[in-house]
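In the block that follows, a single chain appears as structure tokens, in the form predicted on its own.
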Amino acid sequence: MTAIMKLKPEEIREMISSGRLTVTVVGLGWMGLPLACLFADAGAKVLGVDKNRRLVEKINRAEATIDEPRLPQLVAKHVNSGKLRALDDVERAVSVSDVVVVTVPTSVDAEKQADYSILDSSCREIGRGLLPGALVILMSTVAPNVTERLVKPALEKSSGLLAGEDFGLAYSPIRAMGGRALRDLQEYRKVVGGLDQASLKAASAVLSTIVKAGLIETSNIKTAEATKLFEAVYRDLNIALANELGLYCERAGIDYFEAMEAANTQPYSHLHFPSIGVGGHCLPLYPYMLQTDAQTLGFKLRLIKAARRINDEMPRHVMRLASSGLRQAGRSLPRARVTVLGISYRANVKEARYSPAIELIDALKRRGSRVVVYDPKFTYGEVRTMGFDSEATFEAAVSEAECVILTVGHDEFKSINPENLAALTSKGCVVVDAASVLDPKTVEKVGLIYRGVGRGVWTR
């Protein structure tokens, strides 16, 4: 094998695009795999682990594991050239490859503190196949001084080898959202810290074969870990002070989109829309990986606390707007017929990981109302099998329903028309518009009941 550590950094892009240096991606999930796609496309042989052995067949059949724009056309076309295999031995994977590409989940734990044991384990074996003059990269989302503490330490110790001195280590984030990955992977700048000069160099040329948009060298690694965290966090106050303005809204008497409308008109003012609240498996969790960072330096990051307290009481909210419709309609949530529209965590994007809605759909169902779920993106299968009631067709899931929930805008449920809803449910059906799709004053004048995160001219 080629010890890219000794290569410059154009021999490197050269070695790349001919097919002569081999990149290993640990973790084929949401990001890894398009990941391993994008190197295959500059021209790299592509290693891609796995410890789901069914993922790892799957994607050798020349099957994409993941809902992705443009994913299934990369992986058959490169699987089918030899360019990209799966496997699901990493240490097997790492001793023929040059470079390695971390990209394992980390997570928090019950006590909502920072969980990097997955991570901790995929190093260590790593560090059992890795190669004199290898170059690691790790892009697993960690706080700042985990690549450093504990990466590090547990490569060297499997491998009996030295960062820095027999092998590169760098660090740099993914800046992607599912739904869109290959293109934000390319077409955003990405971020890059070394362990020394060295390997920022090597990271650097290796991640420019991928990325056109350039690259963003930070002076050490706890900087560049900083930086995926830091983006998190401002999305997600922006998120919970959206929120917070519209509970305010609600009990002020102000529509807040109107208010926001008007403010975001001073060039300063960014006012994002209030909502059921956040999910996916960044804005929920990375927040405290930061706090547990803080903790131990003694830091309390009281406002990264604030927001996640607004935007998990979120879901709680959009229930209380539905029993507020109910009680107006003379009804309420026990023995109540709701549907939730919306099982995604985010709009137009087949993901239900710590989604909102289901925190929503639990609480229904502890007030014991009758809930049935339906979610354009999924099958009614896959609705199912996550263990709740659903129907095939929209028309079925909100047929004589008392109240209709929408947590998530998709574009199947921006043209739904208020005078067929008010045509299918209930007689004067509730409508709790969380995602802001659909205007209230022609809800209302069809005889359905309107109620929306921060419309506090509409709630009573």
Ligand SMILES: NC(=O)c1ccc[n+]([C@@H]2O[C@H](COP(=O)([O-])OP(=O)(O)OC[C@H]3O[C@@H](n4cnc5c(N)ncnc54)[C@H](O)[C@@H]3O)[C@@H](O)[C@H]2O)c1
The other form holds:
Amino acid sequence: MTAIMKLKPEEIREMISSGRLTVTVVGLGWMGLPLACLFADAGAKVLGVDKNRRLVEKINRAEATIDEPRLPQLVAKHVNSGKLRALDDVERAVSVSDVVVVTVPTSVDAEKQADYSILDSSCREIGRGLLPGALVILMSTVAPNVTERLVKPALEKSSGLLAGEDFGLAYSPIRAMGGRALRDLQEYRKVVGGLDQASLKAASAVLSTIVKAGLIETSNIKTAEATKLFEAVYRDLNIALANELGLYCERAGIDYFEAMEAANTQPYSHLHFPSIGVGGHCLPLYPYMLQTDAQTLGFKLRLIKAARRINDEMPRHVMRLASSGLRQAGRSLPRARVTVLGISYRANVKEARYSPAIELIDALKRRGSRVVVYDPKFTYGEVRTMGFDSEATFEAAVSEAECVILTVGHDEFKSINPENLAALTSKGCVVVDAASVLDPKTVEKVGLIYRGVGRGVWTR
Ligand SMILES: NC(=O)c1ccc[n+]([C@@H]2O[C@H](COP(=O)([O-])OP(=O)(O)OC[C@H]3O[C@@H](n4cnc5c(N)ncnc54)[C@H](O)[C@@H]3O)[C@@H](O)[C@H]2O)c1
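Given the form predicted on its own, state the structure of the form predicted in complex with the named molecule.
Below is the whole assembly, all chains and molecules, this chain first.
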């Protein structure tokens, strides 16, 4: 093997493009598999490692395991040409690799404390195969200091090597979203921090082969770690602000959207849409990772905590809107036939992890509603596997519904015709639009009862 840490940046780039360096990606999930394909595209020999054997077998049959544009073609191309191979043995893959990219899950536990247990055990396995002169780039999302205080000692202990002397260590956060991972990974500038100058320069050279937009080198690792969490917290806070103002507008009889559009003509105002809350694997978790670190410093992140609480309460608020609409119709939530349109956490993406729609469905079921879930991104079998009643078509799902709740702005939902909806649902059906896809006036005109997050004119 080549000791990549002894190469100059231009030599690293040349050896990747000529297929003479091996990159191992540990964790072939939503982010790991697209990254593995990008390294193969750049010319590297790529080994993808994952603990999930079924996933490994599927990739080795040249099939993509996630729903991501362009990914099926890239997986087929690189597996068939032999550039990309998947396996389930971390140590074996690392023992023949020049670069190890780590994209295993990081999370928070039931007490909302950062949980790096998978990362820790995975670094111990990596260490057992790590070669002198290799470079490890952590890309999993972590709070400041985790690379140096957890990853570094785990690698050193199991490898018997010293970071900064025997192997390079860098951190580079993933600034991409599921559903557009390949595009984001290439077209957003990539932040990178190194344990020392040699690690930084080697990591930058490696990453420059897959990122078109260029790199941002930070002066240390903890700044690079902070970047990712700051981006997430910024977004979580802005969504919470929109939600709080939306709740105020409902009480005050103001249409938030009208106010927002007018306010946003001021160049410093960028008010977001209110919604059912925040989902996915990132925004609901990352503020807690930052909070866990702040606690160790005796510092309270008050605003960030408040934003989390506001966003977490939104599914229950959407249920309250349904309840108020049903009351107007002379009905009530217990035993009502409620159709929830959308289980994805984000528009046009097939991903339901931490989806606020799931919180809503569970809350409705606890109140005794008969809930049917429909999402065009999932088959009805997939929705049923998640434990929810579903139907194969939109028409069947809304048929005879007493309340229809839109949770996410999939394109298919934007084209819902209110007249058609009124014909399919039961008379005086309530429509709760938490995704702001329908025009309230048109909905009411066809005899449906309208409720919408932030729509104070209609919701009082
Ligand atoms: N999904 C996103 O939108 C996104 C965006 C930015 C950053 N991130 C971060 O990237 C990291 C990965 O996220 P993801 O969404 O790709 O996760 P994921 O859950 O989709 O995939 C992780 C993969 O790692 C595998 N795995 C678990 N333990 C392993 C081990 N010990 N060895 C090898 N493989 C193992 C799992 O089987 C899974 O296939 C996380 O830290 C996440 O916070 C995710």
